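In the form predicted alone, a lone chain appears below as structure tokens.
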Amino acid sequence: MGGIESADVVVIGAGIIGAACAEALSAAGVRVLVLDRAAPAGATTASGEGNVLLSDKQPGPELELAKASRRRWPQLLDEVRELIGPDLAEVEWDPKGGLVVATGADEMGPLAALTAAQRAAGVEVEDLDAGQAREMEPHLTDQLAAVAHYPDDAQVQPVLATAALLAAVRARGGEVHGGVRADGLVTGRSGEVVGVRTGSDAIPCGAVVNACGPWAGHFSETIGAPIDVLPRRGVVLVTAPMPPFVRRKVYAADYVDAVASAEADLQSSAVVESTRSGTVLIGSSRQRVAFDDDLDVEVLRGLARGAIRLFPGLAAVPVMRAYGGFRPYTPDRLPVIGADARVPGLWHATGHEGAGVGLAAATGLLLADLYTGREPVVDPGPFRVDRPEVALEAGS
């Protein structure tokens, strides 16, 4: 382990959520060690699109966390840039906004109801007519029944963002180690955390954060404090690089329902956005298939058809590759953030499913607030570990 002797907190999982928790803890003066069984940002984070969204969330606790995270991301990036320098802190932050598109009359009412509720919850939303929408996105379909513009939607490159947050942890004296599997906890006489087992070694610490993403449920079970976190698979298509074609994140109005669905069967809705490299990312799908990583051709075809309905010109653009990943799903569709009273010193930060990148900044801050006893950035109650929808009996 390269001479590691101890840490105040060991964060298990070096994806965007683990990195954000580690950064926020280190900024609060906590001595942090981050472990990952593979490469940092190599799993769920690497298979994400980098969305920082308000538009896809119904009013409620997740939207409040998203609003706090959207406010926090620019501040956090400024702080990290000052600490590690502009080159390491370049994460392709792009506050480009987003459009939600209803192509049929049957989608107009639900979209209007959603935007009204979001406005009441403090989200900025602008209703556009077809001409305004086409001015923003010239290649958009002519079949426009209603369009909502969300100026605060943004995007970040998730692997770069994770690397920058972990670099900030190192700059404050923390450590990050990939290729190290955490096998379990070492506990004291009263059952409290006193260390983390890594094979035949143990790292003394006072607390552990379970930020294992889709594997958080499995890890929690192995340490005797199970939480109900399952993998949900998503797939993204990537086109060949092309001249500027899509300026914002654009998705079909039924995407919000797909995001909110608790169904195990395939949920799919058209989502289209460009990257700085010129490629276009096409999603999105959600399907509970355990850890089966086989690509389903019918899913890929469905994604392509949905994208073409929004942007007919994409029919002539070749798809360069497809990739999939597993996202941490909870039955009540809310993240798990906070201390686990069953094992003093155990904390969880997981269950964000496909919204982890967008929610990361506020998640890390909330966990650090709770750990240090500060006033929490949002009400932590809805995300507590002991809620009946998430906490499981040991051995269940």
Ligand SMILES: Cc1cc2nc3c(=O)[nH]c(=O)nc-3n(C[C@H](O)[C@H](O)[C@H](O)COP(=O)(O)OP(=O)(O)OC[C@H]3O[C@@H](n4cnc5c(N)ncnc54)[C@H](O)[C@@H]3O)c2cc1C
Contents of the next structure:
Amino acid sequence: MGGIESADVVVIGAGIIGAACAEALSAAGVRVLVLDRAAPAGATTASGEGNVLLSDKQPGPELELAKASRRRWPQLLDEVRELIGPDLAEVEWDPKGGLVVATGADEMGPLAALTAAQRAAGVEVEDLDAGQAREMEPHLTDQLAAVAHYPDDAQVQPVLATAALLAAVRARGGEVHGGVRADGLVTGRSGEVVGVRTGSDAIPCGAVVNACGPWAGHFSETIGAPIDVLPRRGVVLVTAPMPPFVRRKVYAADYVDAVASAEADLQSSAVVESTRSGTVLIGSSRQRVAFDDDLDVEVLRGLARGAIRLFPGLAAVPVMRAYGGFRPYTPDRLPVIGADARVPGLWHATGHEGAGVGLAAATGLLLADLYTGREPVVDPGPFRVDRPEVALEAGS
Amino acid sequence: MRRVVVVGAGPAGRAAAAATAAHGVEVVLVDSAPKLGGQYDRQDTRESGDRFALPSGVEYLPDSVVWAVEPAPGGHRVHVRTGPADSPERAGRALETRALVLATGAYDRSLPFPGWDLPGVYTAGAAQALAKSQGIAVGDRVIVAGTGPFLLPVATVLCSVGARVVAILEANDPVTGWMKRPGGAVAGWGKFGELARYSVLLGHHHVPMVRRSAVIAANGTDRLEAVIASRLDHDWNPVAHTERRFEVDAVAIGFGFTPQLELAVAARCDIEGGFVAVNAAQATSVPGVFAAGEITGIGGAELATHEGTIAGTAAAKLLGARVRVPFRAMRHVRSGRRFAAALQSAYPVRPGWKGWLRDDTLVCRCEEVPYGELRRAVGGLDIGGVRSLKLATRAGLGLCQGRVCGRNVAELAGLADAADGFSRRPVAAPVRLGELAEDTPVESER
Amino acid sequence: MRVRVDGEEFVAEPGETVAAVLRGSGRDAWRTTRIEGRPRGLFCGIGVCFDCLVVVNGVRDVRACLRLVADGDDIRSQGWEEVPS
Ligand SMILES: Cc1cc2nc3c(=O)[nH]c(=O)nc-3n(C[C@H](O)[C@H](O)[C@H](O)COP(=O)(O)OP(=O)(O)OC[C@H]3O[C@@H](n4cnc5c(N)ncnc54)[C@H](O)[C@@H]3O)c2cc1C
Ligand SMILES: Cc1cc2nc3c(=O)[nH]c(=O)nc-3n(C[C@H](O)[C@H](O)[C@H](O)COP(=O)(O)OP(=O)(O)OC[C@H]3O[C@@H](n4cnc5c(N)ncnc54)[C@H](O)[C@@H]3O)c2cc1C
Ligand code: FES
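Same protein, different state: after the form predicted alone, show the form predicted in complex with this ligand.
Everything in the complex follows now, all chains and molecules, and the chain you saw is the first one.
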């Protein structure tokens, strides 16, 4: 590790969250260095479907962060494009909108309640009748009880977005190092962060951001400032590339319940969308099974059934791949963003569960706001590190 | 009695099934092809009858693809679809077993060059398979190019279906290569005899073999019209001013083999040096999973057969049968492995092929990723692993799931060590969503 | 056996692959690629490369090199036209 000198802030974890934090800090003139024990954008971020959603969020702090992030993404991408050029900044941003579909009468009431609350919170939602819905999505099932259209739902390719953010960090003089694991902190006299330990070396720095995704809980434990972040497995099916079939992001109304659920057992509900390469992505299951990533055919079966319920024509389409990942999950299902009072100089930015791609832009901004003492983009209170739901006692 | 499941009915899988059955243990032999055979022993599907016989006690499932292997209590669950290839109406089965033998074989490796995506450019395996199973010659005037002794049987079978093989271009210089490894050469003398026979046959047909040469470009607008061949230096860089144009309507390319590893990877078997690691009993690192044939190393049909015999015997033993130790097969395997190692070192793929590419040469055929784009992504973005490489460049994300391009792309991106990452394909073969949605009863061990 | 290739009738033998029938009909390419619109036909011949995809009886993405023909099969080249709803 001879080459690494020092930095103001070391960001640990080069997923989309670490990359967004590093980008925002470097834009504020902070000297950053990003470490990842493996390849940048190779972990959870590589599993993300890349939805930038408002539709799946209940009114509350997460929706506020999501709204800020939805506003921020296009600006952020413009700034990055300016810096690194249009080729490297091509991240497949697509404000294509989303449809939430209730196929059974029993789902109509909950969907109406959700949309009413979201409208009150400032989200744009349009109720569609079956005819309008099928005009937007010609291959949609004709079993339609109710459909809500969210014009502001968008999509981005998470790996390209992370790579572009890291390229921007580099362009501003920051450093990115893959294949370097953070093993612990070096602390000063009063317990404050003065460096990061990597094997037998140390990188001097004034602050550290724990952006280790689903491993953030583990890392926080090794440095004696534990936070409760756990993995929650998700699986996605990918079809063969096909002619245009699904235009927006379309999901079953029971998805919102699955997202909000705290159950450990399998939650599965259909989320269907196409990508620029012609494939259709079918998500998404949620299961707390530690870091077990064996294939489970029953999980795939549930996804297939859900997708066919929304789009019967998908039955004849081949699945060419299935992949899984571990969402970083917190007990109160809110991310952890901010300084950790237990160790001066330690910050966390993690716990975004199934929304880290969408929430990355505002998360980076919020962290940089707090670090530099600027007016925060959203109220940071709900994401505080010392809330009882996430701050664990050392050694517990 | 419990049952063994063998995947693959090539020489290795057939021998494994026969050895298991010989010990009185039930065995299911699953293969995606309509007939027994595998690559080397491929049969003509238009002829009725079967060249190979299986002992009673083997339940053979033709037209049956294993699309997933998942852990099950005490063993594995093997998910099978039976019916016409890629049909949405195949029947599903899920077989549980405590003793799984993987014998999924290998396919040819191809290297990219400008124009290799034109119709008329084939792999050597395609030329062989079309001739053997359909009696079709891929062209009237054909060049066979690449490296390794397997080019000879390919050229021979092409002649037998009426093609004129204009030349065999061998990129290495095998004679001197062999001589450096006398031990391996002696071990493989049987194979040498076979190769000598091919050489004689090719002599009859006046097929010249040119060493240290390769096809480095294919010309044509919508199909192959001609190829450009060049002399190569030791590292396979084209030698200036040695280019020659051949007017041909087909070219068959083979640069060694790539093992079909996805089921072994799904079962979490250790992979070493690109092949499934096995012990003397053909047991993998995972209890209850055995591997035989080309997925454990490239050594030809004979070695595959002996490995299959050992694996089938070991699987029977695991299920409680009293077995005779297959000493003869084990002796053959030891010498066969020496031959295989010698083969590897005599016919390596050397790095000069990267110089054959132009910026617009496709490195991934499925997603049509040109070399220039791959280079730009690797140079400009932070790509340090196969997963992010695939997602950032799309190379390896198409329908073949990196089977054709994986190793090449990994080498071009400087991630050669990570090439195994392309073999992680939990869905080992495409299944239609409707098939996936169906209920499939699980057949636990009887 | 009788089969149709892009609407035209051909005679086929049992045990022939769809690829063999297509070649017999004078074609060596029957798929168009998504991005560049280039012609593709057989490449690996053994089900590995997915270059030879063809539409059989209305179902896309059938590997012509693996699929044996059945009497009455309707075989069509594969492109990227939008699927009718
Ligand atoms: C199947 C699936 C679908 C999803 N779909 C969406 C979606 O559509 N929209 C959306 O917004 N979100 C989605 N998500 C969630 C999203 O992917 C995650 O919230 C997000 O990627 C988390 O990013 P991260 O940077 O926190 O974590 P990661 O991407 O996991 O990054 C953490 C990094 O930290 C590194 N690291 C860990 N420990 C150390 C250490 N000690 N030293 C150095 N490095 C270390 C790891 O190597 C890793 O690269 C999905 C997730 C899954 C699994
Ligand atoms: C072009 C070419 C020429 C060759 N020439 C020779 C030669 O002349 N001499 C020689 O000794 N060797 C030759 N070989 C090598 C030959 O492949 C091996 O020697 C021999 O066939 C290996 O036997 P195997 O049993 O390991 O695998 P294979 O014969 O490859 O059999 C593997 C079987 O597994 C099946 N299978 C794979 N995956 C699945 C799945 N998921 N579900 C169901 N079934 C599956 C396949 O359908 C196949 O039938 C050649 C190979 C090729 C490609
Ligand atoms: S030619 Fe390769 S899959 Fe058919």
